[in-house]
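Here we start with a single chain on its own, the form predicted on its own, put down as structure tokens.
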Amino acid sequence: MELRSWSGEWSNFQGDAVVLFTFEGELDKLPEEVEKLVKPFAEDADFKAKKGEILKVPVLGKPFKRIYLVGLGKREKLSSEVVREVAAKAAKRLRDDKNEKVLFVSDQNLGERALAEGVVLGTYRFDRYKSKKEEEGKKELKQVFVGGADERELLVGKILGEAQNFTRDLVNTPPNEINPETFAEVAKKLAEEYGFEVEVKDPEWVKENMPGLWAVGKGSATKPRFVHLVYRPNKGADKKVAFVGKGLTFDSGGLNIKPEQFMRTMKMDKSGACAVLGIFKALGELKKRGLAPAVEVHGFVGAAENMPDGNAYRPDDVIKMRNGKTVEVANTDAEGRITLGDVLAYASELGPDCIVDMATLTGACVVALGEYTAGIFGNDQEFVNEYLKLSKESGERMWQLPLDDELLREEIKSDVADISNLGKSRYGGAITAAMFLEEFVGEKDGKKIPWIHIDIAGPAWARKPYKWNPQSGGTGFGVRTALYFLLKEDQNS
């Protein structure tokens, strides 16, 4: 899809449609020519311009075929999240109505990045495995022009939206196609396309160097892989940022096997790892256009399948992890934290300035915060505050949960090892899981590396369409907030 600025008069636009945004209760403030065209239709449809409300009006005597009025809701509630949501709904409607070339017009500064993200995210669909495509025969939305827009911000928004869609595709790809080996191949192809450094460690290396990752994945016919991607800016960097993603390409629960209703959709347990690749997809596209941040970025993924067989790890096993700490296995379905422990230890050894991990880690976080909000934890409050602020800009909802409850920390103590991979009770499960991960974050210059853990178990998967997620399935959650952070770090360098 092409997204570009438009400097001409809207009435002279040669295309399929012109889209005009308006606020609730402000139809009379539309340009006089527009008001005359749409007023009878608006009255007949009782159009109020509520958020996301759309009115289509046929037009004669113009170089375009129709006008769409799109409601922004109440003026005082306008935000980048509203713009993104409304743009997504408008773009999907425009595509479904077979428009190919359209113009978006507004006398408001709606924010080009959010608008572009919405357009790209709202037109996403995953129909790769349908023999007869749902949209077969329909036209695609090919060109979107935005009146008076900043071209750079439009391009950044487009790239970020496309990176999230790339992540959605990976999450939605079934486990018979993406396993630890083929996931590593995706990372290699990404590196080759954009010139990143990439290192993929084979099962023998994993067995010798990442005992936790090996334990979780050794029961699968496809053994674990470790992936390390590196983006280096052309002119050097003052900061080094690490992203760690949970890469369970499928999670059966292992010997503590999941009930059927919880095993379904477990292809999404790789969402954190897919988000890491999505971040690098965006960095590659930004770099091609001279827009990439001057920040060194490392991506780490431990990819595994948690499967039950004669080689599978067991409850009561004790694993000596990469950093020397011992873990008692209380439940084989609490596997993500074990794989992440080794990867966090490895990432720490490279001495980054900060680490962000993303993982579909606990059902407890979904119980606590619902399906649309991620839990965020960290050992540096300033870092957490900055990330939370950026998540509000990106519209990826996050809520901080505590890490300082010493009574809860007692829950992961083990009688036979340093720590247990499961709390003694089910209460506070998202917090005790984060506390487990904290044990594997290392130091730099004698101080703990600033670290954030984002439990994306809820928002990584959409049960039904909402906001800029036009269909059920993988959402690509976490990609854009990470990129907002990197682009801001570039400005601060």
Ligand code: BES
Second form
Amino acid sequence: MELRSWSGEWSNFQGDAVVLFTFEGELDKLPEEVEKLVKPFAEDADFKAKKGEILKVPVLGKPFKRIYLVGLGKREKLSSEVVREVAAKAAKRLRDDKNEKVLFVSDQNLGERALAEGVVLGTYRFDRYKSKKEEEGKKELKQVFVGGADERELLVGKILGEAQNFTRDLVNTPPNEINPETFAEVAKKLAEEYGFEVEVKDPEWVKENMPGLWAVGKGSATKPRFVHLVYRPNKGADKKVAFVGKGLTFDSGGLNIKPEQFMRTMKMDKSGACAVLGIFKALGELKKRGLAPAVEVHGFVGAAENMPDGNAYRPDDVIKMRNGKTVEVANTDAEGRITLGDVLAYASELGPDCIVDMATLTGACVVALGEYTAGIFGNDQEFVNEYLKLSKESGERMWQLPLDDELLREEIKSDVADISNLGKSRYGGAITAAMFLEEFVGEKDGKKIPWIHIDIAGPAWARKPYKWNPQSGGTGFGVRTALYFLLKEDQNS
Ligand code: BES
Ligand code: MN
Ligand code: ZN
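Could I see the form predicted in complex with this ligand next, after the form predicted on its own?
Starting with the chain above, the whole complex follows.
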């Protein structure tokens, strides 16, 4: 899709449609020429310009075929979040109505980044496995022009949206196609395409060097892989940021096998890992255009499949992890934290300035916050505050949950090993999981590395369309906030 700024007069636009964004209760403020054209239709359809409301009006005698009025809701409630959502819904409608070339017009600056993100995210479709494409014969939305827009911000928004769609594609790809081996291939291909450094460690290496990752994945016919990607800016960097993603290509629960309703959709247990690849996709595209941040970025994924098997790890097993701590396995379905423990330890050894992990870690987090909001935890409140602030700009909902050394730490003590992979009670399950991870975050220069854990078990997957998610499935959650953060870090340094 082409997304560009437009400086001409809207009434001269040669294309399929002109799209006018308007506020609730302000229809009389539309340009006179528009008002004349649309008023009878607006009255007939009782169009109020409520948030996301769309009115299509045929037009004769103009170089375009139709006008769309798109409601932004109340003027005083306008935010980048509203813009992203409304742009997504408008773009999907324009595509479904077979428009190829359109112009967006508004009497005020709507914020080009959110607008572009919305357009790209709202027209996402995953139909690779449909033999007869549902939308066959339909046209694609090919060119979107935006009146008086900042070209750079449009481009950044487009790149972030497309990177998020790349993540969605990976999450949606079924587990008989993406397994630990093919996941590593995807990472390699991405690195090749954009010139990143990449290291893929084979199962033999994992067995020797990441006992936790190995234990979780050894019951699968496709053994675990470890992936390390590096983006280095041309100009050199003062800061080194690490992203870690949970990469369970499928989570059956293992010997503690999940019941039917819970096993379904567990291909999404690789969402954190796919978000890490999405971050690198965005960095690669930004780099091509000289827009990439001057920050060194490392991506780490332990890819594994959790399966029951004669060779699978068991409840009661004790694993001596990469950092020397011993873990008693209480339940093989609490596997994510075991794989992440080793990967966090490895990431720490490289001495990054900070670590962000993203993981579909616990159902408990979804119970606590609902399925639209991620839980965020951290060992450095300033870092958490900064990330939370950026998540408000990106529109990815996050809410902080506490780490609790005083009382809940007790829950993950084990009688036979240093820690257990399960809390003694199920209360506070998202917190005890986060505190388990904290045991594996290392130090740099004698100080704990600032670390954030984002439990994305809820928002990584959409059960139904909402906001800028036009269909059910993987949402690509986590990519945008990470990029907002990296682009900010660049300005700060
Ligand atoms: N991958 C799941 C968590 C999950 C649940 C992600 C729902 C997305 C949606 C994780 O590995 C898991 O199985 N967690 C268990 C932990 C339990 C055994 C302590 C859970 O949440 O039930
Ligand atoms: Mn599990
Ligand atoms: Zn899992």
